[in-house]
Each structure stands twice: as C-alpha cells, then as structure tokens.
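Okay, so here's just one chain, in structure tokens, the form predicted on its own.
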Amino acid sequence: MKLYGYYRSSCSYRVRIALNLKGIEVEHVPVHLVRGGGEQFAPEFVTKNPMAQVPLLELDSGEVLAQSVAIVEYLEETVPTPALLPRDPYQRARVRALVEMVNSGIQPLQNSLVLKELTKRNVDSTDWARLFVRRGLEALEHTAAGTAGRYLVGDALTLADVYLVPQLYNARRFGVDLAPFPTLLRVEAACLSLPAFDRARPERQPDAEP
C-alpha cells in the first residue's frame, strides 16, 4: 500500500499512527502542501483525490481511500487487532464523538487552505487558528475529564488518542498555551511513550524539513 501525505499534516499524522499501531507497513509518498503552490493540486493527484487533500491511502488493488476517518476505520475493520474502538456501543460512540470534536470541530478551522483564504481577506489567520484550536481543546478537555483513564477513554488506546496527539502538535505550532489542558497533556505523554506514536512524529518522516 501507499500513503500519500505530508509530514506536517495532522490528518496524515493520524493515519501514520494508526498504521503503526496495526503493524502495517506502507510506502510513503510525499505530497508537499506548499511547494509550487501545493503538490496536492497537481492534475495527477487530483485524479486520485478530487478534494486535493492528504492523506490518501492507495491499496494494493489500486483502489484509493481519502479522508482520515474513512481510512482509519477501514484499517480497524480489516486489521481488527489491536482494536482501536471499544466493543461496548456507548463507549464506541464516545470515542467517535471525541474523534469528531477534533476532525470536524477543530482541524477544518485551522486548515492551511482556510488560513490562506483568511489572509487574502486581511484576517489575522494565526489569531483565528489560536482561537478555534483553544476553544476546541477546552471542550475536549472538559469532555475527556469524564472518560479518561490512562488514555482519553479508559485505559485502552482508541482512535480518540490517535486524533488527539496530532492536534496538540498543531496547537503548539500556532502557539496555543496548553497549560489549561492537564488531562490532554497527560494522555499525550502516555501516547508518545509508545513506539507507534513516536515513529509517526512529523520530524521523523522522510520528507521532514528543518
């Protein structure tokens, strides 16, 4: 399989973590989101993903999957061990809710394309990103306080943790003060102590830049 991604893309980061946790080796195909106006807009890539976004997982069959939620749930269904979704339906829904708080409630509002468009309209895009990342993390901290054990939902790793770590990476890039989020920071530290998370760090990727 091939994973098209960008080292600093939090959405690509999520998929790298999930692949590592599942023990799946893939070929990494860098797609630079800035160089030359963005390699994701190249016709050959848009043919594969009309949304012109990463990550994109190309299967051995040649079929492709876009969008990180679809990709990680495909991995969960095809490689069920270790499980990243609880068996209990309510707990499974709680995990998915935390995932969507990041995936839908935070990340799109600080996406590079959105920030670029805001800058064109004379909006302080960094201030915008900090505002919505901070608001989202406040909600995530409050929600996780009722579910967290060692990880965001109890003592077993779930997809919620896979989504948390890359979002905190982005928060630091935007200079968000993370001190008010002790639960999130504690869970992040537990995750980053694991080889699967450590290997997925942006700075460890072959296309990483200084």
Ligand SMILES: N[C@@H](CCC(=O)N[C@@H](CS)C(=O)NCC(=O)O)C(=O)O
The other form holds:
Amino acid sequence: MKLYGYYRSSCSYRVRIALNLKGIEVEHVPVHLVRGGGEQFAPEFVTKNPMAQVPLLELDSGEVLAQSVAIVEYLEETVPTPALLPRDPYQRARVRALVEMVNSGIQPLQNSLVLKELTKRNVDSTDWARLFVRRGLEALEHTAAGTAGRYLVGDALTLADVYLVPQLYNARRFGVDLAPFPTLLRVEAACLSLPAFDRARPERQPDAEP
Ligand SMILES: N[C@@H](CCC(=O)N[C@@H](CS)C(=O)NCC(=O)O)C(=O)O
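Next up, the form predicted in complex with the named molecule in place of the form predicted on its own?
To see the whole picture, the full complex is given below, headed by that same chain.
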C-alpha cells in the first residue's frame, strides 16, 4: 500500500501512528503541501482525491481511500489486532466522540487552506487558529477528565489517542499554551513513549525539513 502524506500534516500523522500500531508497512509518497503553491493541487493528485488533501491511502488493488477516519477504521477492520476501539458500544462511541472533537471540531478550523483564505480577507489567521485549537482542547481536557486512565479512554490505547497526539503537535506550532491541559499532556507523554508514536513523529519522516 502507499500512503500519500506530508510530514507536518496532522491528518497524515494520525494514519502513520495507526499503521505503526497495526504493524503495517507502506510506501510513503510525500505530497508537499506548500512548495509551488501545494502539490495537493496537482491534477494527478486531485484525480485521486478531489478534496486535494492528504492523507490518501492507495491499496495494492489501486483503489484509494481518503479521510483519516475512514482510513483508520478500514485498518481497524482489516487488521483487528491490536484493537483501537473498545468492544463495549458505549466506550466505542465515547472514543469516536473524542476522535470527532479533533477531526471535525478543531482541525478543519486550522487547516492551511482555511488560514490562507482568512489571510486574504485580512483576518489574523494565527489568532483565529489559536482560538479554535484552545477552545477544542479545553473541551477535550474537560471530557478526558471523566474518561482517562493511562490513555484518553481508560487504560487501553484507542483511536482517541491517535487523534490527540497530532493535534497537540499542531497546537504547539500555533503557539498555544498547553499548561491548562494536564490530562492531555500526561496522555501524550504516555503515547510518545511508545515506538509506534515515536516513529510517526513529523521530524522522523523522510520528507521532514529542518
Ligand atoms: N478530514 C480530513 C482532513 C484532511 C486535511 O485537512 N488534510 C490537510 C492536512 S492535515 C491538507 O491536506 N491540507 C491541504 C490544504 O488545505 O490545502 C482527514 O481527516 O483526512
């Protein structure tokens, strides 16, 4: 399989973590989101993903999957061990709720295309990004206080953790003060001590820039 991604893309980072946790090796195909106006807009790439976004997983059959949630759930269903969703339906739903807080409640509001459009409209895009990242992390911290054990939901690693770590990476890029989020930071440290998370870090990717 091939993973089209970008070292600094938090959505690609999520899929890299899930692949590592499942022990799946893929070929990494870098798509530079900035150079030359963004390689994601190249016609050959847009044919594969009309949203012009990474990550994109290309299966050995040549079929493609976009959207990190669809990709990680596909991995979960095709390689069930280790499980990244709890068996209990309520706990499963809680994990998915935390995933969506990041996936639809935070990241889209700070995605590069949105920030570029805001800048064109004379809006301070960094201030905007910080506002929505901080707001989302406050809600995550509050929710995690009721669900967390060693990880975000209890003591077993789940997709919620796979979504948390890249979002905290982005929060630092935007200069958000993370001191008010002790539960999230504690869970992040537990995750990053695992090789699957460590190997997925942006700075460890072949396309990483200084
Ligand atoms: N919901 C999608 C979001 C994908 C997304 O926003 N990707 C970003 C990188 S994290 C991207 O490709 N941005 C390029 C752009 O906005 O031009 C997912 O989870 O895969």
